[in-house]
Structures are given as structure tokens and as C-alpha cells.
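Below you'll find only one chain, the form predicted alone, shown as C-alpha cells.
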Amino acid sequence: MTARLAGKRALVTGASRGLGRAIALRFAEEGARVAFTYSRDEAGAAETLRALQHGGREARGTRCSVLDARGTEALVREIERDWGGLDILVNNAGVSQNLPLALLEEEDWDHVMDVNVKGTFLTSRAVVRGMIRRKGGVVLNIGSLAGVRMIEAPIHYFTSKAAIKGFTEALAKEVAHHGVRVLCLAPGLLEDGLGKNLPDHRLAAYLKHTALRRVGTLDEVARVAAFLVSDANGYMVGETVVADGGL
């Protein structure tokens, strides 16, 4: 096992399960101290924390919605006080609904856009301030293949992930001269999440056009995330990296 993230301090949002958990665990295995947030899943968060602390590793989990600006800022201040700062932020927390436009209520649109886009903004604002002061850090936003390719996906989810790509590029341009890199990772269908909940005919159609003829694993994407935030990737800024199995 490499230790590409040895000495790094990371915050991963939405890591009680799924891709967020996989990224948090991969970071810990590669040497980082990892803090994570979750919104509701107490049991899942406890399982993530146990795995992160395996072997005496230092980690912490906090229940905090990405839409709670005060709570997020307080959490970041606490981590910076205890750990001396944050080197890595992964904006992973997100939601979706499998609804067509005709059935979308205004509240559905607002909820997905708020969590996926506003939550990324609020968390980034809280963390990037300290990165700018310390003249270094990496923000990795978790986007989606929906948002960079024209595929069948819920319109509010698709729109929110397209916004994440734009947010990444704008923030990267703004803070790069402070030594802060901002990137976006856009996975295709994975073994959990949307890939697990798609109707069989839609999954079959996706796989038919994918070079590898399979969905991705959480750990495959987490490994890409670990490289993107590592010092080995120091010259990449503002890019959206697609990991989709060759669609």
C-alpha cells in the first residue's frame, strides 16, 4: 500500500455509505487523517468511523448537513484547531430522485439543487478560506457523468452536476494563485447509488454502450480520487476527470 497522502488532513462530506465512505477509507489507508460528515444515517456513520479508526488511525465523524452553514463553519474551525488545518476537501454529499420533468415539484428541484450545489458552495467557502491562508490545499468536487455527457438522467440531478463542473472551473481559476487546486471527478454508473437503483432496461442500455461492459466499483473511483488530491497530481487544476468505463 502506498502512502501518497501521509500527513494530509482531509474532510469528506456525505461519507456514511457509498462512494463517500469508499473515498474516506481509501484516504485513510493512504495515510491521511480523515474527518467526515453525514446527515441522517447514524448506523452507517458509526460503521464508517470504526473502519477509519482501524489500527489506531485518527479520524472523526460529525452529523452536519452541508446546508447548515453555521454548523459547517464551526466544524471546520474545530478541525483546524485540533489538526492545524485541512489539506483536502471532498465535496461528495449529494442527492437525486428518479423523476421526469412532468412529475417534478418545485420542492423536488430546490432540494436537489440545494444539497448538490449550494452545499458544495457552503462547504467549500468554509474550508477554502483556511487553505488560502495556508497557501495550499485541494478541493475535489464529486460530479457525475450526468453533467458532462448527454445521457438519460433526472433533469434536476443532471443540472446540479453540470453546475458542479462550472463551479469547479470558476473556483479553480480564482484560487490557484493561492496554491489551492480545485478538481472535479465525474463517475459513471457504479455498483451502488444510481447504478444500483436503475430499472433493468436502462442499466442494460448503459452497459451495451460502455467499453468495459460493466459498472464501476466504489474502490476504483476512490483510488482515482486519492491520486487526484495527492501531490503526485500537482499540475492538474480545474479539470473534470471522467471515470465511466468507456462510454
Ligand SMILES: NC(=O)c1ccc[n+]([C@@H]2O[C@H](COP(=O)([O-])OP(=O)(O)OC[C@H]3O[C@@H](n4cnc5c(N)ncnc54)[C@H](OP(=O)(O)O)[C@@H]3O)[C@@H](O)[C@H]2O)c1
Given for the second form:
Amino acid sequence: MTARLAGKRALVTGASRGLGRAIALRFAEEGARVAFTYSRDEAGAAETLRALQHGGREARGTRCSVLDARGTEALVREIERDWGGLDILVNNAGVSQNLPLALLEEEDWDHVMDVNVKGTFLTSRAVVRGMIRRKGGVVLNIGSLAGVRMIEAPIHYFTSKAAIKGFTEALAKEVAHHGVRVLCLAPGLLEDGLGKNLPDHRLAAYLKHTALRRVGTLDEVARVAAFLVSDANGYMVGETVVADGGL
Ligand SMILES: NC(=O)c1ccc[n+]([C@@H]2O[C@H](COP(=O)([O-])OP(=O)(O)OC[C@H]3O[C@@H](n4cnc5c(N)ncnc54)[C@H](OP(=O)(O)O)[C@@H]3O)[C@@H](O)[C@H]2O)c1
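Show the form predicted together with the named molecule, please, the one above being the form predicted alone.
After this comes the whole thing, all chains and molecules, with the earlier chain placed first.
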């Protein structure tokens, strides 16, 4: 295994389980020092931290919601003080609910839009300032096939992920000349995480129409993430990369 991310310092939001944990572990295996956040799942976070620290690797996990602007600023300043900066941010924390429009309450809409979109803004703002000062870094936003292609998905979730694609393009244009690359990774349906609670008919439709006839694994997507944030990928800016098994 080449240590593609050797010497890199990364922050991954929402890594107490699911894709965030897989990305954090993949980055650590490829040589990065990894910090992560979560908002509730203490047991999952402890498991992620244990796995990250395997073999004496340096890592940190902090309970801090992506909606806690002050907490996020304080955490980023602390990591920058202790590690000298951050090279990689992965805005992964995300939520969804399987509800049709007619049953969506205003609070449901706000919660999904807040965590998925405002959380990405608040964390990016806290981290990108330092990246601009240090003239380097990569922000990887986790989007979704929902938001990129016209598939069946809850409208608040779909809308939030379409916003992430737009956020990626606007921020990429704004900060590229400071040496900061901003990208979006849009997975299709995965073996675990948010996709697990899909109604059977939606899973069946996905399997039927996907060229590979299967859902993706968390590690398959984490490996794409590791390439996207690596120095081997220096000329890709503002792009949304889809990993969906061919839909
Ligand atoms: N799984 C899929 O099929 C799939 C497909 C396409 C895109 N994605 C995207 O992948 C990302 C990860 O989703 P997942 O499937 O891995 O879901 P998941 O297993 O539910 O994990 C979500 C993570 O986000 C954290 N989180 C939720 N709200 C948070 C908040 N306010 N502040 C900080 N952390 C928070 C959760 O931790 P706590 O509970 O501790 O807060 C958890 O660690 C999301 O952006 C999702 O949209 C997933």
C-alpha cells in the first residue's frame, strides 16, 4: 500500500459510523492523521477512534454537531494549534428521512437542509480560512446520486444534495487561486448507512437499473475519496464525481 496521504492532516465530519468512518479509516491507512466529529453516537465514535488509533496512529474524535458554529470554530482552531493546520476537510455528516412531500413537516425540511447544507457551510468556513492562509488544502463534499440524476429520493434530501453540488462549484471557483481545491463525491446506493432504510421497491429498482446490479461498498467509495483528496489529483476542481455502479 502506498502512503498516498502521508503527512496530511484531515478532518472528517460525521464519522461515528457509515461512510464517514470508512473514509476516516481509509485516510489513516493511507498515512493521514485524522480528526473526526459526530453529534450523538458515542459508542460508534469510540469504535471509530479505536480503529483509527490502531498501531499507535494519532487520531482524535470530538462530539460536535456541524450546526454548532462556535464549537466547530473552536475545534478547528484547536486542531490547527496542535497539528499545525489541516490539509483535508471531508464534509460527510448527513441525514435523511424517507417521507413523501405530503407528510413532510417544516421541521423535517429544516433539519435535513440544516445538517446537510448549513453544516457544510459552517465547517467549510471554519477550515478554509486556515487553508487560504497556508495556501493549500482540499475540501471534499459528500453529495449523492440524488441531487445529480433524476432518481426517486426524498425531496428535502435531494434538494440538499443538489445544493451541495452548487456549493462545491461556487466555493471551488472562489478559492482555487489560493491553492484550495473543492470537490464533490456523489455515491449511489451503498451497503450501509442512510441507504439501508430504503423501501424494498426502491432498492429493487436500483438493483435492476444499475449496470453492476449491486449496491456499492463503503470502502469502494472511501478509496475514491482518498484519490480525490490526494496530490495525485492536482488538476480536478469543482467537479462532482459519481460512483454509482453505472446507473
Ligand atoms: N449510505 C448511502 O447509501 C449514501 C449514498 C449517497 C450519499 N451518502 C452520503 O454519505 C454521507 C454519510 O451518510 P451515511 O450513509 O454514512 O449515514 P449514517 O450511517 O447515518 O452516518 C451519518 C453520520 O453523520 C453523523 N451526523 C449526523 N448528524 C450530524 C451532525 N449534526 N453533526 C455531526 N455529525 C452528524 C452521524 O453521527 P451521529 O449520529 O453521532 O451524529 C454519522 O456518523 C451523507 O452525507 C449521505 O448523504 C450516503
